[in-house]
Amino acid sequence: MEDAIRLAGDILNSHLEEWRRAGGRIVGYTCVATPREIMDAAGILPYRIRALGKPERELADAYLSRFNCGFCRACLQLGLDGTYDFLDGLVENNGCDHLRGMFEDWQYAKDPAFFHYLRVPHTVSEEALEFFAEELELFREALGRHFQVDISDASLAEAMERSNRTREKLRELFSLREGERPALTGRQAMAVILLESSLPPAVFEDYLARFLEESERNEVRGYRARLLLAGSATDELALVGEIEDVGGLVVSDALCYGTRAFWNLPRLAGDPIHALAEAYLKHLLCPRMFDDYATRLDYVLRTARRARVDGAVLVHNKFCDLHGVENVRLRLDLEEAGIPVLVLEKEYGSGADLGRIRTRIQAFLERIGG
């Protein structure tokens, strides 16, 4: 699994370079509300943009305010400094205002050849599902028109079947992580998720089969407490490493760079566009969705109980309004359910913040008897 962590630490890995040398196209997106199957069906590699905890912001700060989320500023920095010049296009959606600002400044400054705004409703209703299905149809048409490819229902069904297969294997792997004798660390699990959205699907399937085989023989030992990690967009392997270095093993999570990206999505079947609209919108476990807190709380509670955690760490980046507010309410409800909670507001990617985080995790572990 250590090679997975090394590979996940690269923005542009060797498999992507090989894909490009063979003439393959790559389109970037950020939010899990984006049905990647449509890009996969077009023969385009969907790449989930990440910043991997990089702290530089000087270019991004000329466009976004310092009161914007550090994750979005770090992604914009990488877009502006040319790190993401290997992308053939971008897909924006209205995940939050910070994210929209990041994408629109990126579009303004770099003028990517392909740019599409995929609107995602904030509520779940019959009308919202119809609207989202129409948006997905527009996305399919835009991709097909720009890249000169036919995205048929048959190719979509094939991509959906590939996604189903991958998600089932991911659930299998992550179940080994949650077991009585955890088979992989939280850092390794996050590396797997980062690879899943940065490799050609067939390549990732091969890696996943190997991770499963290795994990079935593995057992993580020497930890002080089993923890759940939940909260805002977090792709920082170093952050999870800090938590685990002091003895808190992250045995499960409720992160969008984690289980929220795949755990609850049902098998996709039927009319492709409507199946994708229904599956993604009805299982979007993000505080951007209105009037759906009960579903998100239920997901976190079920995850915590299934993984038999000793405590939960709720993280959010500074100025992340959605998760900052959500974590207050979540802390009260988890503690009422008997789960000790540490709320951790942090500066995204700041090495200077890691010492403070380490101290707070150590104190939390002592509080819960770890």
The other form holds:
Amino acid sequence: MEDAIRLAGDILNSHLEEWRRAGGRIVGYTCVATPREIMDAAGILPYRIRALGKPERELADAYLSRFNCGFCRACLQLGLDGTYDFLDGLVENNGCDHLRGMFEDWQYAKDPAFFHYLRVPHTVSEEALEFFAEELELFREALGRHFQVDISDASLAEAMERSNRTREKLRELFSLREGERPALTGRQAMAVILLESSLPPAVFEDYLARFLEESERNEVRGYRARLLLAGSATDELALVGEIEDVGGLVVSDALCYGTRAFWNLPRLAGDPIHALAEAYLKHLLCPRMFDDYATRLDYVLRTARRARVDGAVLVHNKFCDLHGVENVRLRLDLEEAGIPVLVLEKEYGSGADLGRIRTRIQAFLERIGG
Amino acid sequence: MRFGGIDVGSLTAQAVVVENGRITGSKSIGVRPNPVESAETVLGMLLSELGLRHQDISYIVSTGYGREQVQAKGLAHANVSEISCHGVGAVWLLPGVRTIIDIGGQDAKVIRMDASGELKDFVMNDKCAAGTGRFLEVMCRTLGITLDELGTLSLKARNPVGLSSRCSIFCETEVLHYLQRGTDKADIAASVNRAMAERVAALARRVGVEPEVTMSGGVAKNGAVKSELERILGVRMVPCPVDPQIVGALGAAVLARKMGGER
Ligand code: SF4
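Can I get the form predicted in complex with the partner chain as well, since the one above is the form predicted on its own?
The next block holds the full complex; its first chain is the one shown before.
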């Protein structure tokens, strides 16, 4: 498992290099509303862009202001400094304005050969689903045209089948994490998700089988309390490590670099484009969706209860309005439901902040009697 | 049995010894380059004043920045966050206290305690220095006065000026601007204290302020910040019966008694 964490800590891992050497293409995206299956069906590796808590920003700061989300600025920095030059294209979507700014500045500065804007509705309705299905058709066409591949319904069905298998296994693995005797740490769980979205899907399937096998024998010991981690785009393994280091075992999460990426996605079947549109839009648990707070609260509460947590840590990056506002509401509702909450507003990837974060976590554990 | 608490903050370090429910002694010093050295020095000084040796203290708890290193070096048996320690220390001194506003060199915290003396909730400022002792320090340097003068000078203010920004850097520019215009230093000092209090009050509102309320930490000594906070929050602060800077170390010593098992 530790090898996996090391592998997840690389932006460009050895499997990707191999994939590229064999002539494989890689397309980057950020938001979990992007159906990876369409890229997979085209034989393209879908790579979820991450910054892994890297603190550098100087190139990005020439484009995005200091009042933008640090995660987006850090991703842009890696785009500009060449770290992401291995990507053959980018898929932007309207997750939030910070994210759009990041993609559009990246496009402006680097002019990638393939750049596609996938528009995701902010509401769920018949019309919205129809619109999204059309958007997915456009995405399929754009990919097919640029990369000169035919993305047939049959190849989509195959990619969907693979997703179904992977999600089922991921749920199995994460159930072991949430169990009475947690089989993996929160840091390991985050690494698994980071790998899922940065490895060739077939390679990840092999890894997953191994993780499952290892986890069946594993038990994490010596923690003070079981925690749920929820909030904004959090790909910082070090942050989770810090929480666990003071004794708060993150037994489950409601993060998009976590369970929100797969847990409640239904089995994909039937007409591929419609199945994908429905699955991805109806189950997008992000505050960028309007009028959907009740569903998100329900998801967090269910997760917290299933994992029998002693408390919840709600994180958001500074200047993230979406999750900043959401966390206030969530805090009140979770506390009312009897779940103690710590809201952690943080500077993305700031090592200098870790000491204070540690103090807050420790005090929170003392508060909940852990 | 004697119990000890060591609190190494960003600017000062304290040690406290308690015995039979009383404070036997306390010491406060400016910090040394590293927390372990600060802890060693302040504890050493206190022990020699009291004529005691390290082994005469049954159990020691460290707190503050560097608390883990202090414990790892064997100077303390356990470490507890400064948030719990300030809360516990304040309630030990003043059992009716439910809210503690602790403003130290680089941190501001608002701590809520319940009736049984347990930590109920808290908020802590983020990385920004505005709303902490560091903010006052920077302003004093710009004004060319000492921290003590900042509180007393404020009382003479007649027309406090408006400081639009709560950011330390911007505020410094504004203060310079007023100085150049020849504004009375007392008026500027009053505004600096008010800006500070507003920032901390905003933090306090996030967890709610339940009486009784008291202040701990170095900034509690600044009477002007205290009265501004009272005005904004609409509460009266219960005065801290000891040096407000030792409350964290005292809380650590009280917890040491609990953890070290005095029967
Ligand atoms: S953390 Fe907030 S600002 Fe950043 S990408 Fe996510 S929603 Fe947008």
